[in-house]
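The chain below stands alone, shown as structure tokens; this is the form predicted alone.
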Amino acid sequence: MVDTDMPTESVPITPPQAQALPAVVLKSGRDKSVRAHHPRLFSGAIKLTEGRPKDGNVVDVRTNNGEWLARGIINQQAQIAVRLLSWDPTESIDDQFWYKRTARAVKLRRRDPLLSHTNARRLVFGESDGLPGVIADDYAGHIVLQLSTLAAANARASILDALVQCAGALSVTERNDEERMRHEHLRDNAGVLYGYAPQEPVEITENGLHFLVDVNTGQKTGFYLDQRENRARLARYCADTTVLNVFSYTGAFAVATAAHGAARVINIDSSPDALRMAEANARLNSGTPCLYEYVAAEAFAELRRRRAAGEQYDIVILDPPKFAHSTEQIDRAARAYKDLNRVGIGLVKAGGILAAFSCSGVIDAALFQKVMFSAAVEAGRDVQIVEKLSQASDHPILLSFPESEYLKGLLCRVL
């Protein structure tokens, strides 16, 4: 690996702005977000823009009164208008700057003593590397790269770069999330970059565990690399136990619970492939006699018709996808997670175990808190909180960016 923060002879390097460049300008009291560094700039604060520039420009942001303020790339057709990547106003937006941003992200990661128990990583977590629209995981050399805005894709050749060279990529393959690419009017540029990605599986390790994954069409990049630290806090509650694990993808969770003891877990998901990988997992795990079973189901009706039986287990997890997409969306998702756990919290036995899991950003921590309170007292069951949860270091949260705190986990005891 090449342990440097500047970038080789291989990337092309910009000249530093030599003349004024356009500029957006705020309207008025509309400023605050951008002092306190929040990175992204909607349409609706911006008075005009000067300069005519082009979607993929850089462009500074300036106060009504004509104050610098910031420096970002602009796309006129996204509601977010410009993405702000420099408060200083001496730094050129070039392809150094993407490369140095992409070198310092992998370095940090590489100095994370959260990470030394395992092969597979989040590189770059998007604005809280400043990096907006960039994510890049590493599975035990294979990297999945998403662009997802108009700056990150125009910068694609300097990430790639400094990727291949900064974490020692052994392929790096671009995987887009249509959805994203939709709002910032991007086409998606799938493919490999870089090397030969792997036509199989994966096989990487976390904690001891052996995990396969399919970097080419797998759930987002192929592994829900966030929950690492949750599945071994999760995992020392186990022994002895029957769990019940909801939305389980790949198995991650019932290999880690099963490793810790669990005599008995029940993979739910509705898609066969995964639960077929889920199995996969199990076996180059089988040195534990647990007893794994597999049910292809729609989660919600599957726990509606165990509860309806009066079955209940030591521990139930509830890994949803993402039930709110924006703000409009908040209220219809409170009430899919109440209703979730509140049929969830009735399937534990008295003294079990319930995860509760919400991956949506709009969904903060204590909206989330007031909807397991809700669900509880629908379910008529006293619930305790023991331990509450988050993403993994390698998915930081920005302090100026609130909204890269998404991932949300309660460990709950259920009397």
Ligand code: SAH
Second form
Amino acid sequence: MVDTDMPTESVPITPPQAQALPAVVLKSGRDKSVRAHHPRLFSGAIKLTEGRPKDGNVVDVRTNNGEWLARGIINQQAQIAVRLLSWDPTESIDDQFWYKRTARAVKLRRRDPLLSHTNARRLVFGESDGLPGVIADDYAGHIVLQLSTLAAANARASILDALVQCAGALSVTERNDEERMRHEHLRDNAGVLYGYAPQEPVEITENGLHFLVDVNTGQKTGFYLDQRENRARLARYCADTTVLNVFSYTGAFAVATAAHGAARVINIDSSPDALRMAEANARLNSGTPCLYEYVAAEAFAELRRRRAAGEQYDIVILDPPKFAHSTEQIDRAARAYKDLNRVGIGLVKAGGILAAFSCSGVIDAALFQKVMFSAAVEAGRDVQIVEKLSQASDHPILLSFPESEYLKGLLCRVL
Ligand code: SAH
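Pass me the form predicted together with the named molecule as well; I've looked at the form predicted alone already.
Okay, now the whole complex, with that chain kicking things off.
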């Protein structure tokens, strides 16, 4: 099939950059991940740097024997010294490159059948779209952009052009991801880049339901788009149930379960602002009768209190924030997930459902399942996995970058 919608590969007008560019030379035996198209090159793999590149410059990557492997952008202040962008020696990393990559990501979202029932979607998902450090989320035409690598920050103008021209943006607002920007020593650049950014929350539609998104001060870029499919999957279990929605944020799971017949939903979150928005979202979808409750509390303490009081629910949702930010934190985070889910399992009625999530990239699916096993053992309950869940299709997992698989969910039946 001829694919007319995709950008065509054109031969660059400028000559290949290969001769002129500075280069990094790898230590011997450190070429494997680069050959496998892993997009991150850590400083520890580099033997020497030729041609005195400045941070933000395009560099070639070569083996110890002089073989050309890839091309990327260097930042010697970061642990990830080179962001690899191309494995084609004829491809230049210039304004057109960034524009084309961004346009490709936008077009692929437009053709994704799983996104046809929503006007809120992630248009660009970093390395998975060949754009390290670029996140662009579209909320009914209002785009929130995060640029968390030096490479991406320097390409701001081309990325913005592509978003405006290909995604039909009404506005583009840049927000900082402070944790990631620190790693790259980037300066704050938050602000409106294009159009009139809404001061009021934006209304989006997801699977026929309506949600308000605060694109200026909400968490992440405002809404957890990655859980879109999981909300729909879980909702099917919820007719005539009581749901304990822990780490509710703005109540997206609450509204989805209520729309599928949940009789009562208790939202627990430590953020009063998030709960206020959850109330507004419930009002916005008031077609179904559901008794909502809102509890501003620290989740661990609140769950223990309810457990001690002998309370149980048909459905318990545990969708905590990221517990592990790096590999050093894996053990501690695994213990926290286990403790949380032990209490969570105890709060499920016999035959009820626990929806357990982890968005820690460094905790892989196998480890998360082991953690859930330990939690079940300690809770003294038998637990069946009925569905394994992942992130929505606008957060694609790149095979050469397994770290892009970060969201894991287990829909469990607790016996
Ligand atoms: N399930 C939500 C997303 C959850 S994000 C959705 O689908 O939209 C994690 C939430 O946990 C955030 O809203 C944050 O405010 C809340 N949170 C973080 N730490 C918490 C704690 N210790 N106790 C209660 N809530 C917490």
